[in-house]
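Just the one chain here, laid out as structure tokens, in the form predicted on its own.
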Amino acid sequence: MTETTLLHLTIDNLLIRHPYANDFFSLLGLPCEARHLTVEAFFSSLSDERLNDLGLLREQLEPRLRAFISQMEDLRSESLPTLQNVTLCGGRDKDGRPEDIRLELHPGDVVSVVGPTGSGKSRLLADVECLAQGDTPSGRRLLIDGNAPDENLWLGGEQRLVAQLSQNMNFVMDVSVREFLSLHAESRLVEDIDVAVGQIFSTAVLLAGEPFKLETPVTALSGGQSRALMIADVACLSASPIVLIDEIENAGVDRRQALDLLVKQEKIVLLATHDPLLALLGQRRLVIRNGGIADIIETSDSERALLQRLNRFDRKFAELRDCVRQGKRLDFDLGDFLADCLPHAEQGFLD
């Protein structure tokens, strides 16, 4: 874009091409009614007093705007963090006994982390989150594509490899769901923010099973709604290829759909859980005891068959939960309920 073209664009048209330029004009104090002006006309309208406050000369405005757009375009063109595999190298348990493991994970893998409360599941997730290099109490190490990770991958920002969804989701910003999602979309330099917001919102409502609106304040969301919103945001918008989830079972979220969504986005998912349905959804289970990985269990064919039967029970119990939420009476025959849960061949035991 030449200097002349840039100056002769209306601000509205410029923002259609480069939405992030709104930040530049906001700094200059652009009033809403002035968006129809050309860039040149708006620059000419700024008072000398305003320019003095900003420490700018009028002739500096166009080069500064051009440099701002160029920098943001460079950010847009930066490649997102990608990986072929992550290798978890064993450390030690609380008594110093070594973990004799070397676990390789690939995009689309779901690994469950199981064990009693206090066994060390959260410690394992924390090691993955910080890309541990033998510098945590467990002594574990993470390799990215066979090498120690570059520090830029964990220092922060959108280049982080790991996104974490903790047990407690507490929003501190007093904004609506729409504003919250728009801010994240803008930070990711998404071109069509409205489309991105709509996709994330509809996905979140589907996962939560409990309707809420785009204008709902994020601080007014229930625990399940908050968790669903963040899962949808991570799946649809976050560039992080590794997702850590700590106990999703009590959040009022459609668990299977949530995991399916993340897997479709080629995320590596590590899931700490006490729920047998979630544990069996993973290809492997890391068994944690006394702060260490005591075993790695591959999900067997017989366990997958069991999962199908358990899912039938779970769907029926979900129907009962919905009845309770809606204030209905639970008036049903237990025999009919169990018969609905089981294939015909398995109903003999009911007699």
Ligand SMILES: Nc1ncnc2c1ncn2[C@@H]1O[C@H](COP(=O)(O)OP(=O)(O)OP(=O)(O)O)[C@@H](O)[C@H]1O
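A quick note: this is a predicted structure, and the numbers were derived from the prediction, not measured. The term rigid core refers to the maximal set of C-alpha atoms that superpose within 1.5 Å between the two forms. Numbering follows the first chain given and starts at 1. First, how it differs from the form predicted in complex with this ligand.
- Once the rigid core is overlaid between the two forms, residue 53 counts among the residues whose Cα shifts by 2 Å or more.
- With the core held fixed, the Cα of residue 295 is displaced between the two forms by less than 2 Å.
- A movement of the C-alpha atom of residue 284 falling short of 2 angstroms is seen between the two forms when the two forms are aligned on their rigid core.
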Given for the second form:
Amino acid sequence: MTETTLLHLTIDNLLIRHPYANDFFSLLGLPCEARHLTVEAFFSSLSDERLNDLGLLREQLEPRLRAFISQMEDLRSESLPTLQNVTLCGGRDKDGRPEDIRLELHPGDVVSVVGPTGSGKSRLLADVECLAQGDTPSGRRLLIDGNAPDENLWLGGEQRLVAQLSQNMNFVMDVSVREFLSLHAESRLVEDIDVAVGQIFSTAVLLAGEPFKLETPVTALSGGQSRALMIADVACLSASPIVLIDEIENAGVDRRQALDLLVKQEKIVLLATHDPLLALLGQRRLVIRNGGIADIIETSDSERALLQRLNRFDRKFAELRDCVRQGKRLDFDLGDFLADCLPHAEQGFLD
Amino acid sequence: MKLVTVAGPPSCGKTSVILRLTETLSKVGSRLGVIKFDCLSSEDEHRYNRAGIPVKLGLAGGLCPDHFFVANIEEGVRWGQRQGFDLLVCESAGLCNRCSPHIRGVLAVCVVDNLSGVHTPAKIGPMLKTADVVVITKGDVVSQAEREVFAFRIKQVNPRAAVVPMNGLTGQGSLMLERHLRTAPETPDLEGVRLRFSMPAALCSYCLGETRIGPDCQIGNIKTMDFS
Ligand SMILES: Nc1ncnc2c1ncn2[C@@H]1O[C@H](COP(=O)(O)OP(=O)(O)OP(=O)(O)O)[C@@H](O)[C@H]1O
Ligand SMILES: Nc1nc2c(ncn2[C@@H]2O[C@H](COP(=O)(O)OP(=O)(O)O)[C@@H](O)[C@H]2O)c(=O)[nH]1
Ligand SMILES: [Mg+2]
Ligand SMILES: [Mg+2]
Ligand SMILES: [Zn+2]
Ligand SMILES: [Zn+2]
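I've shown you the form predicted on its own. Could you give me the structure of the form predicted in complex with this ligand?
Time for the whole complex; same chain goes first.
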């Protein structure tokens, strides 16, 4: 739109073309009732005193509105960041020894990151988060579709490539689940907010196991429910094609379903974990030692088969957790209890 | 010497951000100094001292800290020049939402934190609205959705600023802030330079120390609410 046409639109017409422009006026503290006025006439109708009170300069109103509109257009879902692949180029370990690795990841890939405490799992995730260019302690570099990320885009505030979930993230907004999801959907400029909210909510409840309501305040959700809501939200609403998960083991969510959900949304998932059941969910696992990737293990068919059986044990342990929660005694024969997990031949080792 | 104004609400992470930034900058051999403007007292002086960063502390006492800032910054820049800094950072607590220390032609950074809530960006005045770079801290403790909503709200109230998420504890993100600082213009002195936004004189009898309540005691710039 040229310089003059925007100013000569009536506010009504401006809002028809750019419905979100309503926020421009309300956020600046300039709610506009006289919508038949042109933008120019509205701006001139504001007294110097009022503008001064609001911390605004008259000559900046129009450039601000223009910048606001172009910002919102950029953020519209059409211009979602997309990518074909991400390449992780090795750097060096904590002793400066080169990390000879070039790892290409594609949408739908799930990679576990394993290693002892302090080995550098979180460092690796942080390198991906900031799309390191040899400028972090590890010296790693990340390429997006084969190239270094566009510096101007990145410096300008485009950080939507990577979403993160970790154990110490909490909800701090004092709103209900419904309001929370609506706020997020609005910020993503989603057209049908109610549909989006309903979809994420039902997914979250499915993952959480224990039901909660749309009217529940987000700060009142249990740890597991919060984590479930965060995962469902990242999967369905976040624009980011890369998702980093740092230790969500004890969260009490259905982890298998959670990962399936992220994979279905074509996310690239990196998952730092100490939990064998989670680690085996990845198609590959990166073994970190002394700050460097020491090995890459493809999950084998026999590991996958084992995972199925280990999951049965996991469900048994979930039963035990339930017993404890419900205040019951753990009073049973272990062999009987585990009978459906183990073929008879293996039961010997329990004695 | 480059000058940069760093402003933001109390405890949003300004000092942490500056300290993490200096760790990045000292690696490339940059000499950096800090002037800290505050109201009554400040621990920050010790934090900078401990990190080996030359620092001057200015306490505004009963004045608006931003008014105090304008009255002293020119001399501050001369101090920085004498010390031979490559970069002089002015940290000021945005205690007065109406005033702002940002100066035309000087890189303006506003720090806000994710914990302050999604309605905060709309409430902060020119300090945020006229900034070139907005640093968002404390993303490590809130959900992805809250980070996204918060950044969105910032972009709405200041669509022209670059938004830089940064962790004040680990320094994650400080490299991006450093790259913005590299583009900052040189500020040899502040002669003839203007503020980005006027600071209201707003002098009423209470600004001048009046403590009694009542219309007889009010002189000057008085604004009344409508309670009818
Ligand atoms: N390649 C490297 N070069 C230099 N420092 C490194 C490297 N990798 C990791 N570090 C540093 O080692 C420390 C420990 O790493 P990190 O926190 O990532 O461990 P972790 O594997 O996540 O441990 P935990 O299981 O306890 O969470 C960090 O300070 C990190 O920056
Ligand atoms: N979790 C977290 N805490 C932070 C972060 N940045 C700063 N803090 C903490 O917030 C508090 C206030 O920080 P400080 O730098 O003194 O804020 P200032 O008053 O703006 O200078 C301190 O306890 C910091 O450790 C961050 O990114 N994440
Ligand atoms: Mg870790
Ligand atoms: Mg401080
Ligand atoms: Zn003031
Ligand atoms: Zn006063």
